[in-house]
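This document opens with one chain alone, in structure tokens, the form predicted alone.
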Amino acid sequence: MSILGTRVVRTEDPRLLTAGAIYLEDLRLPELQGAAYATFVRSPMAHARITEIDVSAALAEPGVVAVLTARDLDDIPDQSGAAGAEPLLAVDVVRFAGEPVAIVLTEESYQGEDAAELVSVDYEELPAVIGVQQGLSDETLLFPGSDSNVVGKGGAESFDDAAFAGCEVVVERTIVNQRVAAAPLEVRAAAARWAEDRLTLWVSTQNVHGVRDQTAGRLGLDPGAVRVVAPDVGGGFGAKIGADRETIVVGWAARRLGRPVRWVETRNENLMGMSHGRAQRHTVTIGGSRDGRVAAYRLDIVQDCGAYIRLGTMLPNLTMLMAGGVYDLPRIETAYRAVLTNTTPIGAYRGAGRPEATAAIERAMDLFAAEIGMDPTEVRRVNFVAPDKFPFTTKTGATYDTGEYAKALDTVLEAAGYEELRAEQRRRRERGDPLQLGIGVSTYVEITGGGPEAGETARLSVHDDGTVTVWTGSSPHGQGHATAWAMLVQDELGIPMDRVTVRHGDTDVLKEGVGTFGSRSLQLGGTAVHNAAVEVKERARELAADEMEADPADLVLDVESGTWTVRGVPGQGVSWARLAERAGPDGLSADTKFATNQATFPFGAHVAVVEVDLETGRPRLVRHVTVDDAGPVLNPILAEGQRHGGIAQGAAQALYEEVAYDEYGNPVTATLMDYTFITAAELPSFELVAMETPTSANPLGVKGIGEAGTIGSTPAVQSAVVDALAHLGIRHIDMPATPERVWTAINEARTAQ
């Protein structure tokens, strides 16, 4: 009986939830003895010219080892570059509040903050560019050598005015998909040591190999001269992909000083300096007939990149690719502009471009349904891609592998009791209840994995004591790889999970790898482990045949006992330990890389139920029911954990979270007192409904699940808030639907009546 699909409790949790875990600040390695502590001097201004930096007062402080600025970066490749290129330390101009200007190195960590305050930086303030509208105006350029703040364009060069000709109904609306913070439990941190002209960098990261290559590139080194190690990592959500400038500076400073350097940022620094997510403005136009059939959809995206490009031109491309969602639409037009502003740079954040696409098309469907007076679920149903059309290539070029969109919607509606919810909504409206009910529905498809350069690696070795070690290029930051990969080994080799050790996060142990992001790990990293197990199994078959003087075709692996026997000859067998010993010094092992051009397209449907207090404007999520179909489930506990976290994060964007700046570019949400981080107290127990549609893109038939909950929940919750107020004539409220924003919409609607 296969272990796959069973509810195996996470094996790593006892260590992670007690003192057994080693996060970066916990590292007490001999190599880091005598390390200096790094503190960054950060700009208090959003946009200013640096006229002078005086470090003398700081250098005179007790314990200060060095204070280094961009002028000291003279032993690495030129840091200047094209518009949007990001220096390691600010050169002449700062472009967002929180940008690192200098690094202070001290004997003790507590000495750094006081010394950093004594670094005197003279700024000549420049006009701040805040928000995409101001950025697009080009009145103030972030990079004066360029002629525009727009650093990227894509999609249609111009929209076709005739696209909506013949439509009975056309609706257009501008929608804000607001800027949010990743806010992982463990903030950014790094430690560095040089020995024999080689840098070892310990980083809290999602992908050690990416950090290695980026660090080597920025410091002008061969990648082989850099080793990157990730200990336990306390969350990333996309914001820990790659090497941040601070991480690279820590590595450089260790060489400059000739001693190790450690750095851990504060929560305030994290909220200002770690890349933010989303930050897109959408103008959606949707048109069709009054029977609900959509004829044309247009999505015009403006991406706020922040002060430097980073992923600011990649994310809207993903949004355009997935613009059509789960719908078979005759015509789709998309375009984007990426614009620089004096705010923290934008990077990947749970879903990275796909939640934005879903939010736009789902809001558009709701607006269209409201305009023609049709139930939003019916509008979706008549426009779904039919099951017999897969593989289905969209108008934006995505080829969906498999999908059962109507089935997912029907399943979640039945589980939620949709008709009864609508009946309860009518009753509350009829009696003028101050607590109104809103029902939000979203359906979604996302893209995960795929691309030959985006494969994943694994090595599997069976040792002569019968234990197994798995090395994976897909290092986790909370996903449960140790449990999942051990289950794959037990399933294929019959070696119990408790005899399987999973290693990850060291570029010297596994030279090639990609990492954990984009819901890619199981379908790529897991498949690599599975394939390695299959290779080892076939090698073992040959060894067992020699050992037992039998034909390899007659050898059978009893996965219950983990022994090889000759078919039809019970009672005799050979163990994995014996085969590993027989394999000799090279061991019984396999190295694999699994890559595929074929991405997978998980999908699902969500129903959110909210209550909105008409007197205060406060919305409260009271139920959330979902179908998230990512193919066969390896371990329901792991999958449900991913769904729970994703739903919470999506609901948080819909109701609470927003990174905000004032007109001068000062961040006003730079602490967790101001940034409304969601907690379990604000959430109901989620109702998860199972559905599995396998893919042929990998031998496990699996798709990604890590971001599904976020992608489906955000528009469902937002829609539920709007739906609660639909009888007042309200059609849209931008996220987050804060009590103030909802209360304002209610009062404007009442005033207009």
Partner chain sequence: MTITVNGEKTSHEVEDRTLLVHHLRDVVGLTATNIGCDTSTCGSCTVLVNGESVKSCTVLAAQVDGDEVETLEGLAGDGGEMDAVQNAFQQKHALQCGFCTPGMVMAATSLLRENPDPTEEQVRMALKGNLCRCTGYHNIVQAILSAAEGIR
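Right, and the form predicted in complex with its partner chain of this protein, after the form predicted alone?
Coming up is the bare chain, nothing alongside it.
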């Protein structure tokens, strides 16, 4: 029986559970002996001109090795750059609170904080641009010399109002998809060492190869002169995708000092300096007929980029691409403007652009349903792309591979007991229960493993002791690649997974790779491993044929025992160890790169059930039921884990989390006490229902699962809160649906009645 599809517990875990993982801060390598500790001096202001930096007091402190500013970066190319380009250390102007201005290097880690306090920076305050409204007004420009804070535009040049002319019903609404923090539990950290004109950089990252190339680019080095190593990584969620400016500065400082440098930020710095996610304002317009058919949908996006363009213009492009969701809409119009503001730059965060698209269309569908008085599940059903229409090309240019949207919805409604939930809701309304029930439904499609020629690398070697090493370019941070890749090897080669070692996260060991993000790993990285195994198997067939003096076509691999035998000849087989020995060192190896232009489109449906306390406005998620179809599941344990984590993060955005600034641009959520992280106490256990619709985009038939939970759960939970209050005439509440916001909505609705 194939091991694929079975619940295999992770091979990674015993080490993590007994000794703990080795994260960046845990590295005790001889190469890092004598390292100086880096502490960044960060701007306390959102927008200001730097008139003077005096480092003398700091330099006089015990243990201070150096204090370096932008002025010292004279040995690396171009620091000025165009509007939106991010310098390594602030040059003349700071553009967000928390922006690094100087780096302090000390003998001991405790000394850094003290010395950083003593770096005296004179700031001349400039008006802060906070929020997209102010950004768009262009009253204050972040980059003098440019004529606008708008650094990116796309989609329709202008909208055509005739699009809605024939509609019986048109609803328009502005919806906020708030700024949130990825906040992986392990903050950002790096260590650097130069030896023989080569930089070794240890980084807590999702893709070592990307960090290598970006660091080399910024420092003006040949990529071959940089080696990047990721030890265990304590979460990333998209925000550890690239080489952050601090990481590059740490690499540069190690050269300047001629000794290794280590850096780990504090949580406070993490919440101010690491890329934030989402931060889009949507104006949705949806029109159609009273029988539920939607005729036209318009999505106007304003992306808050923060102070510099990290991924701030890529995200709205993805949002536009996925704007139509699971619906067969005759007309879709989209446009975006990306605008700079004096806040932390925006980057990828779990789903990066797709949760935003889904939140917008799903809220729009609900608003439309409420307007025509139809059940939200009915409106969806009427507009779904029918199963016989795949591959389906949307009006925004995405080609969905496969989908069974109505089936996903029916399955989840049945599992949730939708009719009974509605009946319970009616009962509570009738008896005027202070605890009202809300049912939120969302259906979604997302894009995974996309991008032009998206690919991933692998190398596989069978050794003469019968063990296997797999090197993968897909560098994980908790997804369980070691287990999954070993399962793929066992399945193809019959070599038990406990004899398979998976290695990743070192650019010297595997020179090419892409990384782990965007739910791409299994379909691209897994396929590369699978293909490498197939290649090795074919070579082994030849070798076994030689060994047994038989025709290669007659050789069969018994995957149960992991031996090769000649068909119809019982008795002695030949083992992998023997073949590897025969092949010589590296003889039974394969290097592969799997690349494809074809993205996959996982989909699903979520039902969230919340109770809203009418007295206090407090919503509580009491049930969450999902179908997340990402094709055949390699290991249900891993897939469920990804779904759980995603659901929690989506629910957190809907109910609790928001990065906020005051009008001067001071972050008011810069600690975990203020940034309302979701805890076990706020969540129920989740109810997951399985469904598998394969894709033809790769030989495994698989799609990505890492972001599905987040994409589906956010609008479901938000809608559930609104739904609990629908009888009061409430149609929408922006995220996060905090008790205060919900209470205000209730109060306003009651006064209006």
